[in-house]
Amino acid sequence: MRIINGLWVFYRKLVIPSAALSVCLGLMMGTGMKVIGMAGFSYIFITPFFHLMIYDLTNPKEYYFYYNLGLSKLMLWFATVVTSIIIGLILMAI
């Protein structure tokens, strides 16, 4: 349970900026019902970008907090990629 809570704390910083930019890109690239699909497609690529920007370039020492919770950097990257693919595919299927 502690690992899931740690992942949520980690991913919480990525959700809002990734979703906001994905919706903006979806509105620019899609028309009609394709807006949600394009937002999902862009979410898949935007979320790892924000992970890189927020955690690797801006706050690299924050990884120590998650490491103390039992989450390695590799596990956090894996969780980011898998979660963004799942959310993106769900949005693309709508």
Given for the second form:
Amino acid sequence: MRIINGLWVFYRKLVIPSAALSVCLGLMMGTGMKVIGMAGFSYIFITPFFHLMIYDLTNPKEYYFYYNLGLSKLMLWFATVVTSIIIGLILMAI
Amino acid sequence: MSGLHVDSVTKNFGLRQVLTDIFISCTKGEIIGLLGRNGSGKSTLLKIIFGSLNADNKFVKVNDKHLKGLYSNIDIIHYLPQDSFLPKHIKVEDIIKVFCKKQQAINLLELELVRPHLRKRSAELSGGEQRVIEVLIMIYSEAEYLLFDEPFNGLGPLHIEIIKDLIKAHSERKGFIITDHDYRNVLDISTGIILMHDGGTKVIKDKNDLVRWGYLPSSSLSNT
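Cool, the form predicted alone is there; where's the form predicted together with its partner chain?
Up next: the whole complex, starting with the chain shown before.
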């Protein structure tokens, strides 16, 4: 359970900036219902970008919090990519 | 054999061999002070034991379990890095609840040292306050062995004494390996001292040994 909580704590830092930028890009690229689909498509690529910016480049020391929960960098990257793909695909299917 | 055993660790950075002849063991109830000059490889060794840094070769065992990486360390070894590592976007209360198991979290949330900060995010705390929280979540965690890299960094004298007392009190159930540039604090609480010298570890019996291996100036003996 602590691993799941740890993953959520890690991921939630990425949600707001990724969602905000994805919506902006969706509005720029689509109209009507296509906005949501384009936002979902953008979200798949933008979240890993924010992962890189927020954790690897700006706060690399924070990784130690997650390492102590047994989460390696590889596992955190995997979680980011997979979760973002799932959320992105759901939005694209709407 | 019970306890934490570290052996055969080698690590090169380019052509420079940083660690070459390492042996450390620590059992529950022990506080091992790890001393060494700047650049002697103390932090590198702790990261290798923890599993966050790859070694060229290593053997780390706790009781009968051979530890190969971070995932196998869960609730066995925790590592306190030199710099603050708390997530800045969540409240101290949530950090404690994620990091510690239920009963330990309840005990920690009731501590006088922690209570004023529960509703704050770690980014709102001073460096010293962050350090206190970091040390406490480690001490109150399930981990059997704690590797502390500069635990007293940024702490005032009062907090240093409180943390030293807590480490001593919790060492009944845990083993500690501690390194800190203020060697006096380490000597105060250690049950054994290891000196890192020329990439290897030397068992230190008394302060004379620290002078002999060039860690302390000879004048430090006359000051005691």
